[in-house]
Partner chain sequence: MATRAFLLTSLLLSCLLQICSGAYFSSLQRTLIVTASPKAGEVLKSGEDKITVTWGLNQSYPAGTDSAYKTVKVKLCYAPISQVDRAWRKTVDHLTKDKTCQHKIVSQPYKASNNSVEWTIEKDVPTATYFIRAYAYDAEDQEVAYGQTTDAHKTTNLFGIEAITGRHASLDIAAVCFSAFSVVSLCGFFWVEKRKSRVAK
Amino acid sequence: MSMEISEPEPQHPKFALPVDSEHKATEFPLFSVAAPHMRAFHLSWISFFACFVSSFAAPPLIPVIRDNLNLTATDIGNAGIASVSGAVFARIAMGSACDLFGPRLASASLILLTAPAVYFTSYISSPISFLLVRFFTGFSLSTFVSTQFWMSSMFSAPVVGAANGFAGGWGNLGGGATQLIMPLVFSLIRDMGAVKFTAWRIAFFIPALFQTLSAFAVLLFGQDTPDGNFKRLNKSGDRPKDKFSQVFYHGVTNYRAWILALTYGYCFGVELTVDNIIAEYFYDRFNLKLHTAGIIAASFGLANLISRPAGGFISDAMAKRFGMRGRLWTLWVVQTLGGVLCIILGRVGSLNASIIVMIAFSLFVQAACGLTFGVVPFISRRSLGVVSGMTGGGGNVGAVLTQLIFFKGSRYSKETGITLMGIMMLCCTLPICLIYFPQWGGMFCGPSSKENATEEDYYSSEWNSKEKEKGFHHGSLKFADNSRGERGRRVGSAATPDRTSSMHV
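For the form predicted on its own, could you give the structure of just this one chain?
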């Protein structure tokens, strides 16, 4: 039975925020807790924040842990690599799980599965056990994919960059917050009478408990989409159950996803690397106290409070004026400047200059992360989870390779490693210029003049004729309509379908 999109259906749920034809919110009131859109936002960033705190709880206590476990520089380097390597394939798997089962169940399940590794950190007694708990705890960082998938499912094109930026950025704050939290908890426990080799072990129960509680909150209060959870929608027929093979195929065969995976490896991958090394770097190079080094290191991660969200906002703002081409140009410029600042950070020799350059570097590299996920939602509608997982996994691959090459053992000093890492950023950012959308263009080329180069053609091409006959592509057509704003200023002269469905329904 055919329906007019412009007419509100009486069976549709009412939303506190204005929505588009897919019931995605067209506004992003940051401090609202309106269900289901803003509730999903707050649950996603808090649970991701908890996972970041757990994954990077060890680095600020490394000076104590290494004395207790007799860790060498190589042991510490290997553990740092292990902490981010586990999530490489886990992020791709998480993307597929989100596409098939929904972000709520996928994220909560992974958080609960990895929480025991955080508890077990209190009982480790050797370098190999230290490496193993960091490896398994690091799997929880894959919740980043469910966070970005969830936001892309809840928020419309004009605000999806901001939603992704805030959810990812505030979640990444955990990497900075743990630099403050763990030394503080350690000091409190030690002041209560515990010896230092016991105090650091007890301290790990705090992030473990926080992570566990966040998973239950997602399960109890979260919702996969504006219209409900995947399981109910699949049963009712409101959401056709997709085939894994097709979802995976359309994700991995889209070259744009591979380019973003590479470039994200040298913005988020660099951020993960710095989270692992920065406290020890300041502690050793400038002979600082553990607490002081932790505070300085925390400032790097805490910049996510504004930097990554700013990247998302800038991406949306540039898209309104210049379309997708504006998003791509801004991503390239910001990430390139981040690479330049990374090189400078490795060259400066004074404490004050290092702190100033590090803060500036953090703002640009984290903004680049937000800008990346201003582009990701438009790569594929059908395989959004796979593309998000590939991009997120690329971040972890970049972190693993960077730490293996530049920060494992004593081949390079940390300052030299930081400089070389900046050069890698510059090189790996260049492929952004190869991303091209027929309907919107790329950095150096405008949109195609062919008649079939429209948003509808691009997103419906992910469905075959049999699937289209069954109407499986209708969601993609709605998304295509709602993404016309990516034309930028051209949208004003384009024939745009009636959007009167963007209302409170």
Contents of the next structure:
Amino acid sequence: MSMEISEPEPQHPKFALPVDSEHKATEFPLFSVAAPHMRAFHLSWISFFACFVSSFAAPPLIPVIRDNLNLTATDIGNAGIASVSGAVFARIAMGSACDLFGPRLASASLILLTAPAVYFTSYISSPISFLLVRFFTGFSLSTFVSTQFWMSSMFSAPVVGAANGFAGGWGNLGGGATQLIMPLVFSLIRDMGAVKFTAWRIAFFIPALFQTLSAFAVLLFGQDTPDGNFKRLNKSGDRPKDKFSQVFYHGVTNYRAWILALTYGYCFGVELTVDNIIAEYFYDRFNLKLHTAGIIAASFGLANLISRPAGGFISDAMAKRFGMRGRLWTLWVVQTLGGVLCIILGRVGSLNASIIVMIAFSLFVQAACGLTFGVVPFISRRSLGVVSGMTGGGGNVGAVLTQLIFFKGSRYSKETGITLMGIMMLCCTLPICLIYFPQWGGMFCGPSSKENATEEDYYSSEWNSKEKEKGFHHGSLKFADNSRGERGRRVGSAATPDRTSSMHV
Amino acid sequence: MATRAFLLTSLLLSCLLQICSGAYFSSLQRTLIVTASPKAGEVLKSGEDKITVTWGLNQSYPAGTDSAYKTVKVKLCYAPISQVDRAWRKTVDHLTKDKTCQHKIVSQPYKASNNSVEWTIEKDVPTATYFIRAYAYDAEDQEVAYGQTTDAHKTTNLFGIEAITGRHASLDIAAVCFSAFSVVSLCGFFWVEKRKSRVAK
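Now show me the form predicted in complex with its partner chain; what you just gave was the form predicted on its own.
Everything in the complex follows now, all chains and molecules, and the chain you saw is the first one.
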């Protein structure tokens, strides 16, 4: 661990990690638990992991649940769509809540309020109640937004992609881990003497308890920003309390947020869809045992351990050399390759080739998710939560749409559905070309040479003159300063104030 | 290259053998007569009610028909109405892939007559409409004949079974308590935070 390099302001505590002018860490030592930065990282990925485990706890136990509740294939399909549709609006709401109340309170509240849905899964006895518990449990997937917001608040531009990637990836891991955990817990309980139709009900208490305890940990040990919690900072005047209407307005009027919402629907949305259909695909097409198909399904989700963080890491690495343009190009290339692999997956006919293509596909599609959240922190500073929420919500919309169009009923065989999904990925990734930052450029255009095309102008344009008079925009100015690295290697030639050179290593 | 070709051919052969080795339902003769205690339309409770099944060779067939029969397996099978929109209960002619009869009642060595068993319906049998079928197996454990309580179209003499819910009062209470605890503790946290900020002021 390196020496503390903090500003010469005696009232601010010294940090264990090197920080920038906003006290965001400029390094990301993965296995450290230093407060507040790394502690926030571990709290956020663990609580998000718990939510993923709960939301996808039903699929591996469907063979038992469908007999207990007398479900049809249509009931199961509808519940699967319901499980990802709740989070569409919940993610946008969560984004706003983070901007206003801070990620700590927003995420812990959501996790504790959705825990009852998981506990009550043990109570259900009809297809409708099954759909409802999956719908409400799925709301907890919006903790993704608070995770990304929290990481963007704790980590500085050079490492924010990696921090977001690891937090998101290790949380998404829950979707794969649950395919292994739930059947194991179920057999343990059954071996202890419970009947099948009771054992699965008891098994659901495990993810529910895990969820509750992780929320407590977030409340007890977490803090919103390196300087403290929102409430205290609001009171002391260090952080002006913002207005929901303004935060929301500046989020939804930023066209870049809408483009990323669409493209994220075709990397993360595709990932969610595959989580729901891949076990059945392998089971039916290659006549595997359910157990074997389940392991293959789990491996798709488990690839998140490295693939999504790799995406975030690559985003940061490209930004160092090529700036924001590098982040955008890499995102487009990786997601397009993911689409190509998806098309191939639907076309291969042998088991071994399918598994290899699926693993390659999982690496690219999940890396694209990590790369997306290397760009999101820079779209807006004032409305970071709303933008994260829109992007995250867009991911779920993609999952709902894709499952409705290609995987409901028997219109398309699963393999045709997968190929068509790949083609849709290629089309819906193209809009990334349209993203343009005046101060950094876009995929095909360089930065504007106009006078007012600077980071400060871009981020302070989110505040009106009255708010600027009161000094509300100072946080944005600091961020603008710290994001100058997004210009790429040309930073040295641009005129930068002396102050910055002492902050950046 | 040669080893690859060898592996590929042995894989293909074993697949073919698998497919060829299974019997087809349409090729089986219905030489057994099977009767069961549930009346048509009756609904039984799993875990409590019993089913008595009796089976034997149909004497109208020539002597020696049953010379190959070694064992008999009696199974509980889904009626067509319980297979609708449920691909995991699909009827397939190739018996190794057939999923119609998923619950085994009993397995016994073959006897031409005087076969009877009383079976308490197991607790993991789902709610559905059923009939009963008995398969006769030869020494290689391949199906060679069958008998069932319903007709060829599986429309007559069907009965229902009602499954256990699997729910228990203790589970329900635990769910309510833990849920209430989650919500109340959240409110508690908020209240403590508010008090702390009031004191700090």
